[in-house]
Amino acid sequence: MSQTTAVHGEKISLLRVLGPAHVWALGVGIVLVGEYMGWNFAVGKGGMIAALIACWVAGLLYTCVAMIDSEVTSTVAAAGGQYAQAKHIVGPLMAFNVGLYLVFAYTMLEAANAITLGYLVQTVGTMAGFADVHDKPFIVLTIMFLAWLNYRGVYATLTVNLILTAIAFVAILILFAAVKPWSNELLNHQAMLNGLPYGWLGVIASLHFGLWYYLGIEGTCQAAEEVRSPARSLPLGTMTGIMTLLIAATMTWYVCSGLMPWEYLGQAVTPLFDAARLTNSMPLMVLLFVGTVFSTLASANGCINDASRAWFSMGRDRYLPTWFGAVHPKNRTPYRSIVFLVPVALVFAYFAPLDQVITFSILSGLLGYTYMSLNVILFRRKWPLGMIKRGYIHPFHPLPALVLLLLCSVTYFAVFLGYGTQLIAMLIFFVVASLWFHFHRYQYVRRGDQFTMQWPRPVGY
C-alpha cells in the first residue's frame, strides 16, 4: 500500500486507502454489536413475536436506507456523510443539524457499547470468583484505548474493525449451527413463545428497539473521503453489510427466543452471552463471551471514527470553529475531533443508564433517517438520473423513500410510548442549536467554499 505525503504548502488531506472490505467493516462492525445486546428491549416493550416484526421492519426500513446512502454517497463522495450531502443538496441549517444526528447517534452508541463491556466483564469476574472486579475502569480504558487507535490512523483502525467483526459474526453462526435449529434438543419456542402480551400496540412499541439490530449501518458514509473507489466500494460495501445484518438479526432472534422466556430476555444485558450459558457448554461460553467482546470494541471504534469525520468536516467548513477542521501532518487524521469527544463518551457510559444511552442514540439515528427519505426524493429532483454520473441506482424511487418516510414516523410514537420525555427533551435541544446556528454561527460560515462537487446548475435553478 503507498501512502502520499503532503509537500510543503499543500493542504493536508484525509489518505484514500480503504477497499470495500473496510466499508463492510465499518458498517456491519458498528452494528453487529445490536445483535449481542439491546435489541432484547423491544420482547419486554412487545413480546417475542412483536421483536420478530420489529427486527424485519427495521430491517426494511435499513434497507431503504442503505440503498438512499449507496446511490446518494457513491456521487457525494465527501467526509461527513449526510451531513455533506445535505450541505450539497438542502443547505446549511439542515448540514448542520444532520451533522450533530451523526455525531450523537455515534458517540451515544460508543457510550453504550463501552457500558456492555464493563458489565460483561464484571459479569465474568464475579463468575470467576472475583467479587472486586468494576466495570468503570474498564469503560475509561475501552474509550481511551479505542481514541488513540483512531488517533493512529484509519486504516489500522478498520483492519482491526474487519478482524473483529468477522470474528463476532462468525460466533452468532457457530452458536446458531450448537443449538440444533433442525431439532428441538435445546430450542423450545412453542413454550418460550408468548404471542403478543401487549396487543398491536406492543409490536409498533417494539420498533423502538428494533432498530438496534441495525443502527449505524449508514456509518459507512463517513469513509466517503477515504476509500480508493466511492463509486465502487461504497455501495458493494453497504449493501453487503446490510444483508450481513438481516442474516445475523434473524438468527439471533430465533437461538434466543428459542432458549429464554420472554420476562428475562426482555431485560437481559448480554442476550447472546447468556444463551451460551443456557447451553451448558463452557467452549459455546467462551466463543460468545470473546464475540460480545469484539462485537463491542468494532463498534465503538467504528463509532469514533464516524462522529469525529462528522465534527471535522463540520470544523472543516466553519459550521463549528475551525481548529476542529485539523488533520493530523503525520497519521492524517481527524485528530482534535477524535481527542473533543473522547470526554463527551466517557461522561454518558459513565453516569447515564444503558436504556437511555441506547434511546438517546436511537433518537438522533431516527432524525437523520427522516431527512434522508427527503433528502434522495430532493436529489432526484434537481439532478435527474442521467445528469450526473452515479456510482449505483436505486431502484423503484421514490418507494424506498416513502415507505423509510412511513416507518420513521410509526417509530416516533413507539419511542414516544416508553421515552416521551426524553424525545421531547432532545427535540428541544436540537432547536436551540439551530437556533445558534442560525444567529450567531452562520455568520462565519463561507458558503462558497462548500460547495466541492462538480456538477452542473439544478434544475429549476
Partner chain sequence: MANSHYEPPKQSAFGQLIDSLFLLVLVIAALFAPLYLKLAGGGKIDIAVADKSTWAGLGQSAVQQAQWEKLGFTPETAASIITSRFDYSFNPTEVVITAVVIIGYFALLFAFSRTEYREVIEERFGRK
Contents of the next structure:
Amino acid sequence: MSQTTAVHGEKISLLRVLGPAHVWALGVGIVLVGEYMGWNFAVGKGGMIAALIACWVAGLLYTCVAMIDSEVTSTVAAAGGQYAQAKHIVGPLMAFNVGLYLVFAYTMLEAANAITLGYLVQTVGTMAGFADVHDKPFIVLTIMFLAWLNYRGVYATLTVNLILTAIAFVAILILFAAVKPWSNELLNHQAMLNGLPYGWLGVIASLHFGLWYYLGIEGTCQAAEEVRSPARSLPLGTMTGIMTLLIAATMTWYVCSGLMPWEYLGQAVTPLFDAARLTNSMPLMVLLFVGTVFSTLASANGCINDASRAWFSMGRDRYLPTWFGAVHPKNRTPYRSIVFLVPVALVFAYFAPLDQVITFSILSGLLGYTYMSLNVILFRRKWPLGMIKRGYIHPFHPLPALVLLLLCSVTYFAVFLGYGTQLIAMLIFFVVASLWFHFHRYQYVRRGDQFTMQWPRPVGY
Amino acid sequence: MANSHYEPPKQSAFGQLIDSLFLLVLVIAALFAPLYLKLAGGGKIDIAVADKSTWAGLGQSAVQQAQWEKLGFTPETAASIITSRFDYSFNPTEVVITAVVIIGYFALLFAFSRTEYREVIEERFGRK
Amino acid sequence: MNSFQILEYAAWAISAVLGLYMLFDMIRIDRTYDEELLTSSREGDIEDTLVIDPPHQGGHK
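So the form predicted on its own is up there; where is the form predicted together with the partner chain?
Everything in the complex follows now, all chains and molecules, and the chain you saw is the first one.
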C-alpha cells in the first residue's frame, strides 16, 4: 500500500482504504481480549452460573447496541463515530461528553491490555527460571510500538489487527475442540458448578464484568471516514462482530467453568491460558499463550486507533484545541492526537491497578450506551424513516432502545455494588468537564459548521 | 446567510495549551483521587470454614482438589482465595444519591445540549 | 546480567527509539507544512468521495 501525499484542492483528509474485514477486525480485535482476561471477574462477583447469565444478558445488551449503532452509523458516517452522531442528533455538549467517553474507554482498555501483556511476559520469565523479572519495560514497549504502528498508517495497522484477531479467535476454537466438549474426560461441570454463592444479587453484581465480554464492539464506527463504503461495511462488520463474540464468549465460559474451581477462576489474570495449562498439553499451552499475547496486542492497537480518531474529531470541531485536528500529510493519520494520548495511556498502565483501570473503561462504555438508547429515539423522532436514506434500519423500534436503557440501569447498580466510589468520582469528572465546556470552551466553536451531514432540517426545530 | 452568524474568537497557542493541560489534569485527578483516598474497590470479608489446612476442610471435592493442585496450589496458599467473599451489604440512601447524580447528570447534558443545538440548527438552516 | 535483563534493556531501548522517532517526525512535519493545510480536514466529505480506489489515491485534483 503506497501512501502518497494526496492534496486535493489544498485539503488533506484521512485515507479511505478499509473494507468490511477491517471493520470486523477493528471491532472484534478490541473486544476479543475480553475472553482472554477480565470476563472471569464476573465469576468472582457472582459465581459460575451468574457469569453465564451475565454473559447472555450482556450479549442482549450489546445486540441492542450493535443494531442501534448500525442504523445510526450507516447514516452518520464520520470519524469519531458516536461523537459525530451525538453532534448531529442531540447537541454539542452531549457530543463533547460522548467524545470523552470514547477516549476514556479506549485509553483505559489500552492500558489494561498493556498491563496484562507485561504480566504474561513476567510470568513466562519466572516460569523459565529467571529471578527478578520486571513487567514495566514490556508495558511501555507495547504502548510505544502500537502508537508507532498507528502513526505510520491505518491500512497497515488494521491489517495487522486482522491477522492477530483471526489467530486469537482460532485459538479459542481449537481449545474448545481439544477439551472434547462432548465427553467428561477433561471437563467436569457436575463437580465444578456450585449454584449461586451470592444468590440473585450476585447475578446482578456480575453483570458489571459481564460487559467485558463485549466492551468496545461499538468501536467499529470510528473508522467511518476510512472505510470504502461505510453504509454497507459498517453494519456488516459490526453485526458479524457481535455474532463472533457471542460464540467465543459462550465457548470460553464452557471450557473454563468445566476446568477450574470458581474461587480460582474469579481472580485469575489469564483464565484461558490457565485452562490450557490444565489440559496437560504443551502445544495448547503455547497456542493459548500466543492467543493471549495477540489478543492484547490487537485490542490495544484498535484502542489507539479509536481513541485518537475521537480526540482528532473533537479537535477538528474546536471542542478541543484545533491543534489536535491535524492530519499527517504522508501517513494520513491524526498524528498529533496519537502522540498526545501516548503519555496518558502510559501513566495509567504504569501506576494504576488492573481492576480499577477496567472499571473506568467499563463505566465510560456504560455512559456511552445509556446515551445511545436515548440518541436513537431522538434520531427517529427528528428524522423519521423515509426522510433520509439509511444504510440499515433496525427492527422493532423502540424496543431495543428501551431494553438497552433498562439493562444500563441495572448495570449501574451492578457497578455500584463494590465500586460505588469510582462511579461517583467519574460522574463528578464529567459534570465538571461539561460545565467547563458549556461556559468556557464552547465560545471557540463555529456554530453552523458542526452540522456537516446533507440532511434536511430536523422535525421540530 | 443574513441571520446571526457567530464568529468565534481565535484562540492563542497559549490558551490552547492551557485548555489541553486542564483536561489532562482533570482526567488524572478523576482516576487517581479514589485510589489515593483509599475509597476504591469493594469491601471483602472472609467466610468461616471447617479447617483451613486441608482440602476437605475448605469444602473442596476430590475433583476440585485435583485441579487446584494442577494449578500449583496447596491448601495453605489457596485458603485466602477460597474464603474471600465480596461484601454486598449497602445503604439504600447511597443508592438513591447515586441514582440522583446519574439522572441529574444526564438531565444537565440534554438541557444544555438542547439550547446549543437550537443555535446550530438556526445557523445551518436559517431562522424559521 | 542474564538474558532476560538484556531483553528488558532492549525493550526500553526500542521504546525510546520509537518514541523519539514519533516526536522528531511530528516536529519535522509541523515545520515543513503550513498549519492551515495540516488542519484542513473536514467532517462529512462522505457522499461525494464514496468510492476511491486506493491505488489511485493522489491522482485526484
